[in-house]
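Next up: just one chain, as structure tokens, the form predicted alone.
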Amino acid sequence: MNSSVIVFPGSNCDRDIAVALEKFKIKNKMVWHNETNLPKSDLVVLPGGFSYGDYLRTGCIAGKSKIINDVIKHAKKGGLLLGICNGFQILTEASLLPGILLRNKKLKFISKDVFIKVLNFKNSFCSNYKDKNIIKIPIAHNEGNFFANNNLLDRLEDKNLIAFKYCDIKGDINELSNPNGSSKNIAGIFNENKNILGMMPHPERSIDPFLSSEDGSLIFKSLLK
């Protein structure tokens, strides 16, 4: 399996993400964002970051950057593409999904693990977590709060295009367990296609045991299935 890391003036999970893909022998590229071409990629992944310092807004600069064409060509193509935090504003700025984020509830910056529940397992990402669909994971953003209206929100539930919502230790989808006021709890969603997926949680972050939690490893064995 080949992929692709774009990585963009104030990415700083680019590194991150390519240790986890190898770590899986998924044959990894770095792509400079203002290349034109991807090479050739099963998997594209837009990492986390502060993507051109989040100056105008969040992902704002990096959705118009020249590499996107290509991206939005590889995902229309059906080719996977993953969206990690920045790289979740940055597919929503480049309208390859709905919605926006938004500051977080309380306007600080929050970096802690939490719990999420994986909602949808008939896709390439999330296959491996039908034993275990409630994971730790490692959240780390400024402007993580999903916003959409009652009219999306209504669709993304009917057509099952939520991944992951935040939830509790037991599984439980509260406001308690809402660490950022994201609408419904969501914390990532699919477009229809369900070949793109965008995700606040880190799961290269949770890829050891020396880390927080093996969790997010299973996005990467779903991948490679």
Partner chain sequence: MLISKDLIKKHGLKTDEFSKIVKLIGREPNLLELGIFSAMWNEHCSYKSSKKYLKKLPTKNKSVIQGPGENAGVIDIGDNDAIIFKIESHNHPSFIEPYQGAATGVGGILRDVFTMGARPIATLNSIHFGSPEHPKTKNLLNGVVSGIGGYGNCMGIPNAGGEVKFNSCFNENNLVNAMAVGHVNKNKIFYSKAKGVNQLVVYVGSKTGRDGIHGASMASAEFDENSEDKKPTVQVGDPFTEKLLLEACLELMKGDSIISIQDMGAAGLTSSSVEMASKGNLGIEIDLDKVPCREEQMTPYEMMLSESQERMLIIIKNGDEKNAEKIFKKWDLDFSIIGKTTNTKNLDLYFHGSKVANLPITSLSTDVPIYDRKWKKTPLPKKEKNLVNYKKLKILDSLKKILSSPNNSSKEWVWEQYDNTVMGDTVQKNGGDASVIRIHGKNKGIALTVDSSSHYCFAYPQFGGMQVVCEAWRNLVSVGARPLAITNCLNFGNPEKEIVMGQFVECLNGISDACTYLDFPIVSGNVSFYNETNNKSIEPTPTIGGVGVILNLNNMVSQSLKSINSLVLVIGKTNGHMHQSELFREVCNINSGPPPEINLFNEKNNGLILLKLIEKKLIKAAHDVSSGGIILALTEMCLLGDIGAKIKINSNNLSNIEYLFAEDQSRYLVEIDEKDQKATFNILKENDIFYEMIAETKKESLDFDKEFSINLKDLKKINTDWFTKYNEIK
Contents of the next structure:
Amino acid sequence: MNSSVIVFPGSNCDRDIAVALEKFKIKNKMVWHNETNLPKSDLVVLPGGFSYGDYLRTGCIAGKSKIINDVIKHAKKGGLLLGICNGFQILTEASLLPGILLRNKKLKFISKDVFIKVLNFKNSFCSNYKDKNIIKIPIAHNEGNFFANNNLLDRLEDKNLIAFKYCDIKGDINELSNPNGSSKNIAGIFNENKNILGMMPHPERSIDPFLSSEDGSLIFKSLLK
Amino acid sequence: MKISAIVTLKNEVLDPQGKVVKQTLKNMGYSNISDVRQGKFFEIHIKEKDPIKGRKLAEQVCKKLLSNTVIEDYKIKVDE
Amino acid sequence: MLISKDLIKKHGLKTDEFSKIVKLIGREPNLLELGIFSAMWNEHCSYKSSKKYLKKLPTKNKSVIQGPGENAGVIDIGDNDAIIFKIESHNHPSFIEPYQGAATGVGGILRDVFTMGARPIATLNSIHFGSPEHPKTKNLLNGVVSGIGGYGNCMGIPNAGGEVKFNSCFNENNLVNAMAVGHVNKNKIFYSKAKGVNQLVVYVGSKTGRDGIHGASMASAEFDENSEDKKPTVQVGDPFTEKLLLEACLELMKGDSIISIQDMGAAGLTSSSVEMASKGNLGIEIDLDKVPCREEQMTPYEMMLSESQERMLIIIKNGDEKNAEKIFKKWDLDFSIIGKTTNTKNLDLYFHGSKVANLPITSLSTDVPIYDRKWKKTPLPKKEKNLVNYKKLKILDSLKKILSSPNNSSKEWVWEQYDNTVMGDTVQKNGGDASVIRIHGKNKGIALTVDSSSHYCFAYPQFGGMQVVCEAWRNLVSVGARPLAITNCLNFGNPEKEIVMGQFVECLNGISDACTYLDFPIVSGNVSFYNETNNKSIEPTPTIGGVGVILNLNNMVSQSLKSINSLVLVIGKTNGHMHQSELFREVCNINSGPPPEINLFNEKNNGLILLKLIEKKLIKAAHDVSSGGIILALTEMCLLGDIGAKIKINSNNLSNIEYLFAEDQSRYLVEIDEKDQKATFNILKENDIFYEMIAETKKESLDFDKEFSINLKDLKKINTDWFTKYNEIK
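With the form predicted alone in hand, show me what the form predicted together with the partner chain looks like.
All chains and molecules follow, beginning with the one already shown.
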């Protein structure tokens, strides 16, 4: 499997995701935002970070960079596209995923381990979570409060496009287990074809036994199938 | 009455956000744009009928909270 | 132009200092030159009051590659890995504009580390505020915490913790001490010493604006009610540009075109160019027309003294400039050749074709006056006699009171605003004794801590200074790390006052004694004097940043209790030192008396033997006993591990309250398996270590005989409530 990680000025999880991809034997290339041609890739990753300093609106300026046209083409052809944290914000700004990520409800950056429930296994990203659907994973963001109007929320639910919801250790999805005020506790969503996944938590930070969790590994293992 | 206040970074203070927005607009082909500065906009509702007193209060609020006069300027407009 | 007395004073120079300048250069300086002198001769850049004492500190041992004098200190951790680190204050700017002051503090210390070729792998900070009820405190706390987070999070460097403290002595002078730690191949370290004549001096990074002019002089002046006037000197940080600067510098550093490099921090272009020339025993020539400016019509004076952030000065090998420029352009950064090195040993500045300044480099470096200021000893406070009432206090009530006090409450509210998992190598997060960051791609890590203790240092500076070093040492040992070296940030009041200067001298004596005995040298740091407002100085607060190494991460321990039915021991003797304790301060309102004294032999012995036990895998959890005594340490272990404990006190001649709350030093609590009891005791006995059993672990509650039993959930709530409520948006 071949992947490309897009590096924007201000990306800061680009190395982390590259390390994770390589750990799971996915052959990765780093692609600079100013390039116009995407190398041949099965998977494109928009990494976390503060592209363009998060200035104006998070993800907004990266959503207008040169390489994005090719990323859109890749996704339209059915290629896999994963946006993590800032990458998720870029996906919504580039209209590749619906909704938007607002500032956290308490207006503070939040960095901590949370639990999320995996809600959909029939896709390329999450099939390995079938036997473990409540996972521990870190979040670290200032704008992770997923907002969508009721129509969109209904559509996401009806079509089963919600990938993850914040929950507690037992899997209960409620206000207390919602760290940032997201509508319906949403932590990640798919597009209709389920080849695009946007998520706020960081799977690349939970891939080895020395870290607080290894549960992120299963995304990469699922991708390899 | 309703008062609007606009808080911007002082001209001589670096505005990182404005700088990036300007550069992006240029990259998008808007070559005529020579500078962009970003600021904050506040709508303040005051229980007061006298515009002079209202403005005075707004001035105070701007000075004490809405702006840090070390690095920011503010402008006040009495709307209604 | 004639230099008036008023102008001299405005530049923070004394008249006799001005006379010395005239003598040194054989004429009166012009205004630009006066500005340059004021930047280089102020306390912040010149260390004129502290140099005499800093020289006496131990700065070397076999792991030190570079001690004080460079942008940061460097230590060897084996296999060609080196760690570069430093702590620095940004107190004055943070008081005036908390968000930007703290943000630029983080930015500045990060530049110190990556200037030397290291990729930053962690930041820490020690922040001190006035009493929580003081009207300024909440805003300062919020601003400083957001500023630290805003900058560090954007840079993508994990925060490895630190401390947040409150003390009314900081009401009008808060402290923001930021520490950065980087990792580098020890054969690829970059220094600031210029080499060779006619080499290109290159300016890279952000443009120069009018911000922060005279920031360094501000940091050397005390505040008064008119501090508002000093406001325009605060800079705005741009972490996005700094991130680009970091990546561009590290990209250029892969090659060998850099001769030397120096960040533009305090006193900007002035101090960076002078330092590089001075270390290389060379001259430097700068054409100010080439300096990239953000604003129109900037004068040479403004350019030389601006403290605009995110800028570097590099001396590049002739012929390599094209390649270097390409890298900086790729990252959208300014790149301009502004001058060259010369053999004149002068600083020569040109503007619009004419020479506007001409100063011997030595007049700005080695000839800076050094003061031997008068100082007065702080007498050792006497223990108050006839204090009997505290012995009647209820243990649980006292614990609750301490646990919910601002200084001892959980700082989760703060830590959660800092990204601590980015870079994927945080193997022990903030909240424990020390954080542990893995060396990327390897099975070893470094342990990091920052500590301070203004109360102890104020009560008796020498004991206090010694205690802070030992506390840092103990925190590193507690996670299984071999302590290697420290960096220090010395926050004091006005050194022109004898009592303040005395606090400085004696704290340093204590620090020096402890560092020497523990072989724990000081490799970098800074001094922040004049933390004083309206004639009131802060309590002396040396902050120590400690670094240790864990060569095999499988031997790392943490403070959380691991399982039920194991044993908890106290290593080290409890003698019942109550003065300056949290019990006295928070519960009894007694602030007098001496701080605890330290026996360095026991300190070292206890620590080294604990490391031995850890390496033999006999220790399941370890935590140093510090403020709050045994009971607080045990509670923290319970809360972090979500495991309860039943306290059992062996008979001794102390009351239970004394035994549990005393703050005797050099002690640790450790959790061991029952089956390892014998092996552990044998090693402790063989090495003459004093130890006692203190508890057995159990499910979900903390119990003590018939006196109390409290559920951990309740304790947790007591511990976290204060901070959350204090900052709640209503």
